[in-house]
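Presented below, as structure tokens, is a lone chain in the form predicted on its own.
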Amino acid sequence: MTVTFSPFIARVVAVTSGKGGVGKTNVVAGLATAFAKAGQKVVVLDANFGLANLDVLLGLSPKYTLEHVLKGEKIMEEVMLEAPVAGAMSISVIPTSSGVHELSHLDPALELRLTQSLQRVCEDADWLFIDTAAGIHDAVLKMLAAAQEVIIVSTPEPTSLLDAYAMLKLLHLREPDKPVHMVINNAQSLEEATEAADQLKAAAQHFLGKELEILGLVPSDRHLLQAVREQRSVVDLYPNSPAGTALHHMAESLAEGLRA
């Protein structure tokens, strides 16, 4: 069985990476915040079943998590937390426990419970963002298959770009028509980000025959580090910072793609 989300619910976007430590969760938090500020209802699922940290990044302290839902001890509405956004709707966050082996190997019964729970809580949402773990693992691939589109986050470092391309190649071989967007994060300069993006686009075109969309280039920004320390999204705390502006533009591009 494969996890599937019914098309009448929120737009489902999975955010992933080939390599860990590339700032994927910051991208998720930034996009979710940008849409909340635009008046959209946003649900975020922390699907990093090995090293969940979205709740920490947003200053939340969950008493219950997705683990309790899958064990049948709680329903999804009882574990969801609201992450406040200045002057906007809050973001509904589904937290996950870290280091729980069972969550990384969902059997068909647990997949069905997860699917039904998400469909219920997302019935009136505009967006569902799934923050996956890094790398090519069974649980990650199931979440990517369930999403309507995928964002791959990479830094300009060669190892990160290589792992991002490996993820892109796997997705293309499995679902060649699924929209995949690339984000270059934590670039030291626009030139560095552009060069990295061009390398990925050229590789995708040459080896896969795929036109790769670059959703955004996020610069290295001290405001982002400060926002992490204060457990807020940089789009919320420093909306006019270089990173905050870049993430806001990415959200606009994502919404434009939906309208198109």
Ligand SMILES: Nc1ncnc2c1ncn2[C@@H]1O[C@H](COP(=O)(O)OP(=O)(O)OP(=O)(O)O)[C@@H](O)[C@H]1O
Second form
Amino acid sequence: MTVTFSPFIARVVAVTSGKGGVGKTNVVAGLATAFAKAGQKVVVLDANFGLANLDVLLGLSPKYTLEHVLKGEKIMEEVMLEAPVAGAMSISVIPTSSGVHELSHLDPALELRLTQSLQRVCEDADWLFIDTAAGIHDAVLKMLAAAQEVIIVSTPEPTSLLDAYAMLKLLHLREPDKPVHMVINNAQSLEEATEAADQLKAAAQHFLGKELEILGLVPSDRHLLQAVREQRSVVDLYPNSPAGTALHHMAESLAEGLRA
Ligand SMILES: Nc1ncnc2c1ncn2[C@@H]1O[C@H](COP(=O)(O)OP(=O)(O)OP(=O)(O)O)[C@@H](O)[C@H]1O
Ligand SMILES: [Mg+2]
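Having looked at the form predicted on its own, could you now put up the form predicted in complex with the named molecule?
Then the entire complex follows, led off by the chain already shown.
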């Protein structure tokens, strides 16, 4: 038994990275907000079992989390919270608990419970975004395998790019046909972002024979920092800011892409 979310009606997109702290959770929150504003139903799953904080970023304080569902103490509907978005549909958030070791090693029984619960709550959703931990760990790889598409986030820093490439390579070796989208975040300039994206594209083409799709370039933006402090997505709070605009465009590009 492995987790698979492929019979879902929703598009299931996992967001990951090689290196930590590169902006995954902000990308998830931004894309989710952009789609909510477009009138779509979005569910987000915090699968960063080590450092869960998607709930905090969306201004929520969960009492119960995925841990309670997997332990059989609550059902998914009881732990799911609604994150409001100004003038739009709310985002359904499935929070998780930080540092819960059982969650980092999903056994087949837990996987089945997770899959069935998710299928139920995503029945009428357009999107399910999964915010994962950084790095190559079993629990992360399971989430990536379960999703239909993967977004890898990297900053333009060489260390982050190298780790993003390592993740891309591993994914490619395991599932060469899975659509992978690349996001360069927190770039100081468009030039820096484009250069980083070109480097990754060239490496993917040269070493893996893979055409890498660059989904978006998000600039470093103080509005995003302010939005994090206010526990709202930058797309909600400052939609016309450089980062807000870039994330909005990214959502449009993702929506235009073919379904996996
Ligand atoms: N575009 C940006 N402009 C300015 N700061 C940014 C930007 N993107 C991310 N940051 C900074 O990086 C921090 C980390 O972002 P985030 O929590 O989204 O990363 P992450 O990849 O989810 O981290 P983790 O690996 O711990 O889950 C943010 O709180 C913010 O301070
Ligand atoms: Mg995160």
